[in-house]
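As structure tokens, one chain now follows by itself in the form predicted alone.
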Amino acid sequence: MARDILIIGGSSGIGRELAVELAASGDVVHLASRHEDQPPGASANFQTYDVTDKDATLDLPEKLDGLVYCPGTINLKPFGRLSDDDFQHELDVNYLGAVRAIRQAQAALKKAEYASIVLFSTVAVQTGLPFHASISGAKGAVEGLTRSLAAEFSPGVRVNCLALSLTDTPLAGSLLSSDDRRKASADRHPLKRIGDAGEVARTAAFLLGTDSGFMTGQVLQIDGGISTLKML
């Protein structure tokens, strides 16, 4: 039976790849994003939605089988150059935006027999990285939200999170803008490459499905080994 899946920020990057993956499986995909850019091969119901707008409302089906919150930021600066506005923006996009979307979708998710929420974090939360103070703080809040909601929404709605290292998406474009930068980023990982949006999307699809039905409250590292391995 086709599922109804809402992807917030599904017009580019990982969200776009996931929309294509789910549509190919026969799911009904609902996309909410600031800019309409229909993924090729994914017939989706689109609505304009700004996650930083406190008054923005989502047009939702009566029942939702899954919600994936994809919006993120990359604002790497020395701590002394980060303003209060920088920290607030990171929180608005990464954390408070997720809170608002889940709040609106909660009733529809509870009407599904098996519902799942997938959020996104960064390797920088569990592994201290320089120049990541604002984003690691915001994503740390996302990881806390994941565990708290997994406990509160259990057993009807599962909540899991993917903690990523650098992944080849438009958001990371400035960090991968030359062959030298791309190679330097790849070499920092034990697997000697950067993440691929498609493989991350397939992992998110797994967390939405029944094959992951005994998983909730988990933060899974998809980071090329950088958080756990030290290469000699």
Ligand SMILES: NC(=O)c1ccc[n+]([C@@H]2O[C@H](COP(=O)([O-])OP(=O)(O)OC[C@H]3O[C@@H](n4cnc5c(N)ncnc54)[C@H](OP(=O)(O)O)[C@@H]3O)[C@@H](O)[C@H]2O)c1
The other form holds:
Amino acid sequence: MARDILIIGGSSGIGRELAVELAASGDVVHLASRHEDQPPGASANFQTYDVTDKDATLDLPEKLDGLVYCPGTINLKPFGRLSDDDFQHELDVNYLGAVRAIRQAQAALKKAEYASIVLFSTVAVQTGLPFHASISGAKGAVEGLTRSLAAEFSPGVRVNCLALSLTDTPLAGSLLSSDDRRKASADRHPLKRIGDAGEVARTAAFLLGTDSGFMTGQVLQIDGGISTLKML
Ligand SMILES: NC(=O)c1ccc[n+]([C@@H]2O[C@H](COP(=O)([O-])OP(=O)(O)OC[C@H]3O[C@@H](n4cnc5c(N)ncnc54)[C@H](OP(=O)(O)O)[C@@H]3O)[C@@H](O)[C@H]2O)c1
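Can you now output the form predicted together with the ligand? The one shown was the form predicted alone.
Full complex below, order starting with the chain above.
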């Protein structure tokens, strides 16, 4: 039976790839973001939604089989140059936006037989990286939320998170703006490349499906080995 999946932030990057993947498998895809940009081949129900607007409401189907929350930020600065506004913005987009979306979708998710929530974090939570103070705090909150809600919503709704290293999407555009930058970024990873949006999207699709049905409260690292391996 076709599933109803809501992707917050399906107009770009990983969310867009996921929308195409799910629509091709016959799912009914609901997209919510600030700009309408229908992924090719994914006829989806689009709604305008800004996760930083506390009063914004999501138009949801009665039953929701999955929620994927994609909005994120990359704001890398020395600690001394990060303002309160920087920290607040990272929290709003990455964490509080997810809280508000899940709060609204909770009732619809509980009506599905197998429901799954997928959130996104960064390798910079598990591994200390310079200039990541504001994003690591916000994504650390997302990882805590993942585990708390996985416990609270169990057994009806599973909650998992993907913690990424640099992945080739518009969000990472400024870090990948030349061949030299791309090569330097690739060389920092044991697998000698950066992440691909399609492979991350397919892992998100796996977390939405019954093949991952015994997994909840997990933070999976998709990071080319950078968080766990030391190359000699
Ligand atoms: N790419 C990387 O290197 C990388 C690394 C670590 C973690 N991550 C995480 O992976 C996730 C997906 O990132 P991505 O690279 O696919 O990002 P992306 O290409 O920038 O896509 C983000 C999506 O979120 C939407 N969005 C952003 N701000 C929004 C807002 N205020 N309200 C509603 N929608 C909003 C965007 O649509 P609109 O602009 O139309 O609103 C877009 O569809 C993020 O959580 C990110 O933090 C990515």
